[in-house]
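Below sits a lone chain in structure tokens, taken as the form predicted on its own.
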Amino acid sequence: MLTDSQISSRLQTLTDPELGRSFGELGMLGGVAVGPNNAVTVTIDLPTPAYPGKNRIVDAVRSTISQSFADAGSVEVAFKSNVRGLNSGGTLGLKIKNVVAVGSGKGGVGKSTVAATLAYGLKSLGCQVGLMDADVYGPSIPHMVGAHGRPVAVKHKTSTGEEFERIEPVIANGLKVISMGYFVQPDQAVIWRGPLLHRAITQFLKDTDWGELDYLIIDLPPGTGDVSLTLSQMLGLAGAVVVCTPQQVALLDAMKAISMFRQVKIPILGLVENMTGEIFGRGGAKNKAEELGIPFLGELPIDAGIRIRGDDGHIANLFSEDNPSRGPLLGICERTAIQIARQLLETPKMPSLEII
């Protein structure tokens, strides 16, 4: 008769196909149960619901058990997930496991589209996600997500009875969203110098009732300006996703964004090539990522359906089953999430912070 401990001991040494370390080292073996006829049920505790290619784990577990235990019966593999993170609240005391910045070296490359689809994609895969539009001068997220109205401030009390206010984020198809676009008229220009910009970003983070999140996606303004420096000083970011189009002139600007993130000590999660196709070409970002030794997260095709859904405020619908671009979009989300998990293996855990 097989025992749980026998199989558990063997599986602890099995290497995870994505993270390259043993299940024992990663704490991913959630449990083993041996039932009648030596039927085995194995539970794997994934580091994110967005883990790509779970079938590879299933195949590896079944192969290992059948080769190691000749009398083993059927093998079932179940999954649960527990998103791991840096406790990225920094000095702000936020209950957010991972903060991800989405940036580019220039405007017009689809950075906001990638940020919004990354947020909705992770949500569709079972994660708790928020989306913050930090592009104060050109906030486009409210239009893309199709949610309007002015956020309201709600009073709360601390355990000692002191009152404080939190801004309730706008809920867009189940996603928590905050943007300067909710506080100004659509045709109103925001004409601010650096200190006011810093204050706005701080309020969006500190004074918004984000609740508990697995991921907060931040859509940065184009270029290399104050916002990235502000974020690097306030938060322990899980990393940055850099967006560019395939042509060489766009890659030159993406290089500046990568240089900026490196200078402010924000890890580079990888490059996304947007608008891939006949017009702008293909493969430029992938080649540049290989040259720089950073991950390539995937391509987004130059698809009219993506543009139409963004213009109509229905970008959440990109993850409907009938969307031909759904596969590439989900692939980028999964590769981003697993890259964060890899990054955590190399980063010391931040101390827990007291939450108000």
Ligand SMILES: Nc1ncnc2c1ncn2[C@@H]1O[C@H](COP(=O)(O)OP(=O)(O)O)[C@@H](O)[C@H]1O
Given for the second form:
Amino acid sequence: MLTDSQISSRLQTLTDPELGRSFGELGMLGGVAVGPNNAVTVTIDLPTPAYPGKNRIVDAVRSTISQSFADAGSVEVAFKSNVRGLNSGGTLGLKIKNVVAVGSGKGGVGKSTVAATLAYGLKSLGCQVGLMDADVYGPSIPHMVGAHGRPVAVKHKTSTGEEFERIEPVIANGLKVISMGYFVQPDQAVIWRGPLLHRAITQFLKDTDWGELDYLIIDLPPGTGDVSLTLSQMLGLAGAVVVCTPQQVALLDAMKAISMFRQVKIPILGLVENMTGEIFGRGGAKNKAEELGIPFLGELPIDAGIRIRGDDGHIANLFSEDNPSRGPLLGICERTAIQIARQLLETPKMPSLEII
Ligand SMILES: Nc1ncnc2c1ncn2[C@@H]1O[C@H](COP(=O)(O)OP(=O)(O)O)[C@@H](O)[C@H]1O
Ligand SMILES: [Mg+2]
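Form predicted together with this ligand structure, per the form predicted on its own context:
Below, the chain from earlier opens the complete complex, with every other chain and molecule after it.
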């Protein structure tokens, strides 16, 4: 008679195809149950619902069981997930597991598009997500997600009766969104001086009622390191996604963004090539990523459907409607999420932050 623990000890030694360590080491084996006719049910506890290619786990579990236990019956693999993260918001009293910055060397490369689609894509894969538009120079997220309302401040009381205010994020297609654009007039030119910008970003992040999030995606202003520096001083970021287009000149800009993130000690999660296609070419970012030894998170072809949905405020529909960009976008979301999980294993624990 086959027992749960026999199978369990065998599966603990299996290597996770993405993270390269054993299920035992990763704590990914959620449970094993042997039923009538030696039917086996295995539960795998994923580090993110956005795990790419779960089928590889199913195949590995099935073949291992059938090879190791000749009398095993059918094998079912069920998935649960528990997003791992640096408790990024912990120092600020926020319950945010991973803060992800999206940056670029220059404007117009699709940084906001990638930030918004990362947020909606991860949400569609089952993660709890928020989106913060910190692009003080061109806050375009409200328009892209079609949420033009104004966030309201709500009074709360501490257990000792002290009153404090939290900003309620705007909900756009179920996503919690906050933008610098909500606090400045659309035609008002804002010149942010260092300390003022620092204060605005800090408040903005800290005073928003985010609730519990697996991922908070932040759309950074292009180029400059001011906001990144503020963020990196404030919390431990999971890392930065750098967006660029395939042309050489945009790649040079991407290099600047990468060195900026390195200077402010924000880990680079990887490079996204946007607007791949006949007009701008293809593959430049992939080669550059390889050369620099940073992950390549995927390419997003140039597609009028992206522009139209972004312009109309329906960018969320890229995930609810059948369209050619959905697959590439989900791939970018998955590779970003798994890179965060991978990095958590590699980076030594940061002082004052705990792994949750
Ligand atoms: N892959 C793409 N295909 C077609 N249009 C795109 C793509 N990515 C972005 N765009 C469009 O390009 C413009 C600039 O993108 P945006 O995300 O606002 O750039 P940034 O935030 O870097 O300034 C927008 O009109 C957007 O809809
Ligand atoms: Mg933008």
